[in-house]
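One chain follows as structure tokens, the form predicted on its own.
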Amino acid sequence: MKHRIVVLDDEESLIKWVSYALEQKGYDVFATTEPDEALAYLKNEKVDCVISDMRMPQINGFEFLKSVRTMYPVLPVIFITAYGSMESAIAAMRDGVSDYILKPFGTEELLLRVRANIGKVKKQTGQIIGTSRPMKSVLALVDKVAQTDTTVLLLGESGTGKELIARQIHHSSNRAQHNFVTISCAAVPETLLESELFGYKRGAFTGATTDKQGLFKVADRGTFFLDEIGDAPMTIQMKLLRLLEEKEIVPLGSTRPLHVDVRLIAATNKDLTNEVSAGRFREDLYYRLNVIPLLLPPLRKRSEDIPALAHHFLKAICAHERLGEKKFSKNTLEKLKTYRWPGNVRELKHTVERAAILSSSYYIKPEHLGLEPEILSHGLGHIQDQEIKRVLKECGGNVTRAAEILGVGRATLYRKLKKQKPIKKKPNTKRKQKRSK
């Protein structure tokens, strides 16, 4: 089957030349000078790679990238940019672009970048690293649920790889040839979330000049991964319940329901039973979501997987940044294994990336990791309880803000607060006095 590529550039001559070069090598190409056409095509067709100009009169490259990432979080997107925009291109790499190519470029370089990025996604698909007992249990359950259309609720701390597990379920299912769409309820403002998920009709609100297809419709026959569902507002929860029970959605400004065939995978790091008790989450929706709960273990509970994960991240970043071969020293691996990783796998990945870039030697040493020695095995142990209470008081009880000030992860601070002993009540002196009489 041919790989399908979307080419977007405001220069007609360039997209003709790029299209010809790719088609000569057997690629199926959709080329356009209109960003809206490119996005519409992406919504309706399975695509393996996008090549886009970074600066266009109709839309900024970053805005286009954001729209693509909403639909396809890992789809390779290659920016075409001029030499004078190098800083912007590097910034784009941090914002989710897969690669960039400088003008002027030749056919060989173009083909090399396309092959490398498509190949990279193939290797990433289904690649979950972990041979520890907790991960073996998770993967065994993933294999079972992938063959069904049952709703799955992924639980666990931030950074444990919930999206990777959701993607694995999708790629192992009979929906794999259709779209995998994801959005985070915490990342989108409440005023926009409803229209993003369910779409809207022209005239539904000020500025709605055309109909817009919602992401649930984009995911039709595929899988929808709804992250941070514990942050979904009540209006969204009601519509999600209808989706799960009736397989229907109603776009904003419409009275006509649309049928959608979507397998829903939801995720949260919140305790939804507490949210239900507090009246912030619908009980009926909770039971419809919690058909198959799947708890992902934190990295500290699967420390035997750390070396393999670290080696994997190191190899990937060295290849991507053309850093040459690098290795961890024995002491470095020990440090990685003894650190508690409050940010879990995500934090490990970023730590390895930073160390690989900052180290100028072949071996990555402990000092390259940027981890405080006293935090390696004790977490928040070096910070006095009174200091934590003082910072929390100054932050009005905002744990996220307090964690930032203390220089630790939010999950670490939560664990510390749970372990703190309750304040002892003062003895009842009056009772003692009566007894003495």
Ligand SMILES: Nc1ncnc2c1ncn2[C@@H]1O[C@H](COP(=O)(O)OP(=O)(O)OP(=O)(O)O)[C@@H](O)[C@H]1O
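Take the two forms, find the largest set of C-alpha atoms that superpose within 1.5 Å, and that set is the rigid core. Everything numeric in this text was worked out from a predicted model, so none of it was measured. Residue numbers count along the first chain shown, from 1. First, how it differs from the form predicted in complex with the ligand.
- Comparing the forms between the two forms on their rigid core, the Cα displacement of Glu321 reaches 2 Å or more.
- The rigid-core alignment places the CA of Met238 less than 2 Å apart between the two forms.
- After superposing the rigid core, the C-alpha of Arg113 moves by 2 Å or more between the two forms.
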The other form holds:
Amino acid sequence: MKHRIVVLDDEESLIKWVSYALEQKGYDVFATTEPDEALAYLKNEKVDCVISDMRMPQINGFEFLKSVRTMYPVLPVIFITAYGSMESAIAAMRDGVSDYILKPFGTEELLLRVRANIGKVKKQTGQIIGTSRPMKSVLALVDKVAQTDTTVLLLGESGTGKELIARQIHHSSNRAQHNFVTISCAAVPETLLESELFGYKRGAFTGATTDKQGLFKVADRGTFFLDEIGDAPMTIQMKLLRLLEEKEIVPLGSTRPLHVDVRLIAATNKDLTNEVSAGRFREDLYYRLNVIPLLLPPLRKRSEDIPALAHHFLKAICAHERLGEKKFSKNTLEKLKTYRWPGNVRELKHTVERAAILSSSYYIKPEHLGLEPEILSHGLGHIQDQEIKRVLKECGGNVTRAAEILGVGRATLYRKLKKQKPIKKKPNTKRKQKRSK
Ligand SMILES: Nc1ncnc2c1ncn2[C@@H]1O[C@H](COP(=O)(O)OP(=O)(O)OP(=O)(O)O)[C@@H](O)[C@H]1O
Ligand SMILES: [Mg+2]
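Same protein, the form predicted in complex with the ligand this time rather than the form predicted on its own?
Whole complex next, starting from this chain.
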């Protein structure tokens, strides 16, 4: 059976080559520059994956995503985002986008992301890499809680592995032979979220022409992973509390509660205590959820894990794409270790996959990584103020030139200079003078 993909972008030439590339590989493609057309198509056809630009003249990607999610809460949606805008890619993940592709991208990367996301729906669990101290304690705790039925609250930045850990807990528990079901509260509008989670009776509202089983029932005897629980509306919070306390749900339009036996794993990027004080999150639910909090540390706080993770992703992508054997050069590994990774493990994985695909040589060199230099974390950390002064003097105060010599991004150097008041003025005024010429 052919997988069907919807492609939406305002750039005619982009959708042309993307469609061509996908069709060559046997996908059925519906490509358009019009968001309305894409939505109309989605309404009528069964689609396996959506690829959409994030910035379009008629509508922004997030609005488009919301409309897609209204129809399909869990359909893979991949955003195309401009190169260098990691921050928006991270925000997109939080809003329930399944994945992102950074522009510019090639055929191989496109196909890779499509395959990965269509496959994700069936995905079991991947190997968890990490021997740093924080990861060791996370994994020890995972082993322990897997043997129990307690609720687990996963905390941590985007891309730190919350879903991976949730799957791991499920698969090492005695619920493994039953379903693992997941949905994100941030991605789905309130009314839809309620009917998806709890199900409904025929006639419960206009359009409810048959009974529908809720996802909690689908997860019966298995595990439910509720992502972005910090975004759950009050009505849902109340029903979740009942689920946790009484082990029952009431489908919309029904008066008869149904017994369900699920282990709940919740995750959030938000600080729930804040949400509680702001009155947006029920305190009783918070305590119910927070039985076992599990914090996944950001990648920059466990850089010891980076080489093992990078090698793991490199090996996997080389095998998967039949690229032969590849290695990181020494400089590349060094760069991977010192980068800040705002998108955490997910960003590392993408970066490695991309580099492996882009480099035609045996060694992957730093320039293949395409990382933004200004985010290099240690960037200036280990460079002494005196050295900066010396280099700046040598270049006659030219910050761009000095940044090159110091091997850091210009933005990083500016940030640093801001903190060192005395020498800040000089290079800045020089720059301005230069500009106004
Ligand atoms: N320790 C790890 N070992 C191997 N792969 C990992 C590890 N942590 C994360 N990954 C991989 O990184 C990617 C992102 O992980 P995951 O989706 O679990 O993150 P997340 O915390 O749920 O992110 P978000 O908050 O954005 O949803 C996945 O492809 C996952 O398999
Ligand atoms: Mg996740």
